[in-house]
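Below, in structure tokens: the form predicted on its own, a single chain.
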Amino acid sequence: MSMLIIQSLINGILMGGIYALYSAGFSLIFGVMGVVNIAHGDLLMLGAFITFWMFIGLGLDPFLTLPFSVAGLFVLGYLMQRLAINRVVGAPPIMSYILTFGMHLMISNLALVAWTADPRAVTTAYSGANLAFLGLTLPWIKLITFLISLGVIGLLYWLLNHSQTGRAIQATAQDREMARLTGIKVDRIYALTFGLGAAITGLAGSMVVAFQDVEPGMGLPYTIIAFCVVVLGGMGYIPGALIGGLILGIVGSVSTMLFTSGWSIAITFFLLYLMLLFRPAGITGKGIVE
């Protein structure tokens, strides 16, 4: 019992890597602009079909995609904000709710028009391959996933912290017109932060298709998903998406071994109910409260 309680913890901690990952574009795009993008696991979708069409057109190995979804979904995500979110920055709440849940209907539909509601799997050479260590199993999939999503979670930390952008950036979240007054364009910051928000968040998606089939229905999901990662390690704050992406990992993988999945998700919601009661600034009490 306590070897499956321990690889529960470990495929856990594996899963809770990329979660952390998508979700640290939510935060990020929330600690920027207030704005809670409804869209944000669409944005991912979108990112698991690029690499799955990539691999079935060109042959290309799933990883070897992650340039291209990027790639892709910074230009998305930048003229999203541009030509969509950027008018309802500022606004009550309720209009940037409305606009990013029109989107993810709009986006939603129109790939499953394109696509149609069949999943897809993307199945490679290596893709059923374990690392056997002690009597536990760890897929070499989701051991790569995680230590790219950890790489990325670090490296975007830095950029915040560390590069003239990135101070911009903490700058335009801190005060947005005092920003404006020492020469930041501030659109553009915003639109930077929007696609690099979405960037991450397709890369996460191309690392998904790895090892869950595709769909276009599969966005909603994540986002609720991201929007719990965060609330627990709290809104806005990047290194809190790491801190509630591992736990939100283990509460689920362990509770779906000691009950059911059904258990699971409602043990998650649970958990987001009593954070929102009595810490509404996460974990770290480091996160932004409305």
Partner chain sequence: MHDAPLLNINGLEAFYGDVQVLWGVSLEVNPGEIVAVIGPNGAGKSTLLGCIMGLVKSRSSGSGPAVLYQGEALDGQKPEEVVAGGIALVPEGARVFPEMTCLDNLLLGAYLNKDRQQRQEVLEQVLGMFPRLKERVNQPAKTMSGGERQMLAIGRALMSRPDFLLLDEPSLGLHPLMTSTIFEGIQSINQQGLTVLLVEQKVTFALKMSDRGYVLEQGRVKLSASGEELMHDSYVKEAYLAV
Contents of the next structure:
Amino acid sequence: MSMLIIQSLINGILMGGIYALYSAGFSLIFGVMGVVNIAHGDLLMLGAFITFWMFIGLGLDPFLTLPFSVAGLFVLGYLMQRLAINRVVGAPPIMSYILTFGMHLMISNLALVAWTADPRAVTTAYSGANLAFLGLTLPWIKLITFLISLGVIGLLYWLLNHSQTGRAIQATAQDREMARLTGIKVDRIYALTFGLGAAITGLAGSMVVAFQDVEPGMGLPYTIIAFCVVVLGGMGYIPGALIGGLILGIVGSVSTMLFTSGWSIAITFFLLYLMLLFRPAGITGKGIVE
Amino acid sequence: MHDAPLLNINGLEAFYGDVQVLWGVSLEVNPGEIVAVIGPNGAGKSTLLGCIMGLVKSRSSGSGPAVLYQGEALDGQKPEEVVAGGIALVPEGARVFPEMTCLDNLLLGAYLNKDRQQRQEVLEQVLGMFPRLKERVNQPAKTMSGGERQMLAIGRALMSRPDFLLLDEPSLGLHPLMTSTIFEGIQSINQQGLTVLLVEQKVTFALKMSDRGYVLEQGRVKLSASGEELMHDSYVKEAYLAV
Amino acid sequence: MPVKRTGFFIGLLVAVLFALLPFAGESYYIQLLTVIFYWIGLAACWNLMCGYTGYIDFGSAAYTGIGAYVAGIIMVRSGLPLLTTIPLAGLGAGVIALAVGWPTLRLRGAYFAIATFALAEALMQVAEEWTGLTEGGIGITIPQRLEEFDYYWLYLFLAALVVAITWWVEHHKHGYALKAIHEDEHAAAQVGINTHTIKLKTYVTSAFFIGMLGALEGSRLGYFKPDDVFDVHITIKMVIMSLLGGMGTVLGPVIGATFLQLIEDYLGAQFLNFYLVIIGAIIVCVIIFLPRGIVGSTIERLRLKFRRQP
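To test you: the structure above is the form predicted on its own. What is the structure of the form predicted in complex with the partner chain?
Every chain and every other molecule in the complex is listed next, the one we just looked at coming first.
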């Protein structure tokens, strides 16, 4: 029985890496622009579909599709921000919720119309390959996606803290007017930030094909998970997304094993509620609180 | 010393929404000068600087542009464009980026300079000028004292190697000793060729180090003369230097 | 203020005219209007609380669900007539809103939105799992139902009532307090406004009506499961309708609900799958080009027009 729990834990951690990755994108967007991106999960879905179509259409190994997903979602995110979301950056938050919700409707339903609701699986010759370790089964693919997730989060963190662009992003988040007074083109930074957030989300989506089938409606649940992750880890705090993602991955995995899914969802949401009430800055205490 | 003025302001009018705050303000700053603008709270001093930096919409009461820098109109330019043109502002209250370290704040000041080596050189210079900052290099800016933050803000502005430096009440809320340090710093920068426009409430200090000064009251220029003359002017003495 | 009073009486007249319609009208339009009045009612409830205070509630569907289930369970268990259970449903929703609102209204902005959403979702799952009380996923069948025209009149009445209450709030102290909270809650508190009480009163009132509307709709559907009546898309429609029409205005939810429901009806018939894409596009366009909503933008434009002074 304990073996089952440990296996469940491992599965949770591996999934948690993905949660952490795209939630970091979500957190970044909120932290810098104050925008709650309800279409975030759909960006993940698009990344997954890019991988699927390149796999089926061009015979590319899924891992080789990652750069395309990153590039494609970066461009999409950049344009989304520049053309639409930029209009609501200074406005009351509700505007960004509704705008991104409208985008969610458009993206997910266009995908539905174009690609139908049929779930698509991405299976390669090595899909079933596992690393056997102390009686546990660690699927190679999931292990690799986990390492990539960690690596990219680390890269993001490094970029934000040790490059001029990263500093510019931070400055824009902390004092927009002053940022302009140091020569920073704030609109461009916003677009860049959104593009970055979208790119790592696309990456996460491409890697999610190792965990589940791809279908147009898969985005919204992931968006909701992102909410939970950033509330846990602290809004706008990137390392917090890692912590939140891992915790949520573990909790999700273990609780589905122990309870029925309905009660575990109810408990998760109720805990989320309590978290917001009593510790809005997240477990780490470093989240942005209004 | 008196080539064409570096900065030329002609009949500047500025508004906050529907409320007019500046009424036909004219002044000039020549290269290499330190010019002070003094006046009470609410006179429009910060707004004046805001107009130069493109933060506040401005227009001229006459024809032609309201703000001319090196002969070119600044009207309608965005702040990031003005900064790229060689003007830097040290805003009221320093406004350092609170969550970033002292070092990161300084490095950000040099954002427009892509040359790493040059950036490093200027950094050394700035840290040399304000040794206190060197000690605080890795501290988050929000943990620094008021005086240190002011130094940091000035240092940050200097990192962009501006030709023209605007300072908005650099002595605000500072201990007198700290104030002298700051002002000595400003003077030494000026001696190296940087033109300075200073908005201040600590009138004595401001006038002592300025070549010329303007008295701004209720959005209008009331007096304009050399620093010396203003210090001994009877109106200024009574209104601002009351003992 | 003569202009405002006139507005109220015009509204009253319109409502009365609509009430007379069933005696002349075609069944299809009565059906359509019934649905429209339902959504006007819901949107107006959302607008009453959120449009004025600026607090974004994403958990309103909790109260349609509570209303529907309270009415349904009472009817099934005790055989009380439908019309008696409606106010009881409203009461149930109000009481829960009181308990929920008390701690939750301390939160702001995004956190308030997420918190209300989380609670509503949790509640839905509880309804799913607590089969002893709600029959869970099996669903509950409502033993009583009213005539079509009855729903028409009840929804018209409730919608008109909530809009009237909104009108009253807009033009009296309560409304000023709400708007003050929107502008600057801290300052409002300092001026002596008891912000917590006012928010709570408004929140509970809104929930009370949402509960009654939910209960009526539950009986009109005849049979429902938790995810029908606790559906987050109900909340989302309420929010969008208020926003489209103009938050913080009396007529905003009326226009917004009518507009969106008509579009949904038309597009749903014509474009089936594609219609959500178009709704999404409309939402995006309105946010970008008419950020104050249809009514709000019009008011703004009129205000500017009549302000031409040298």
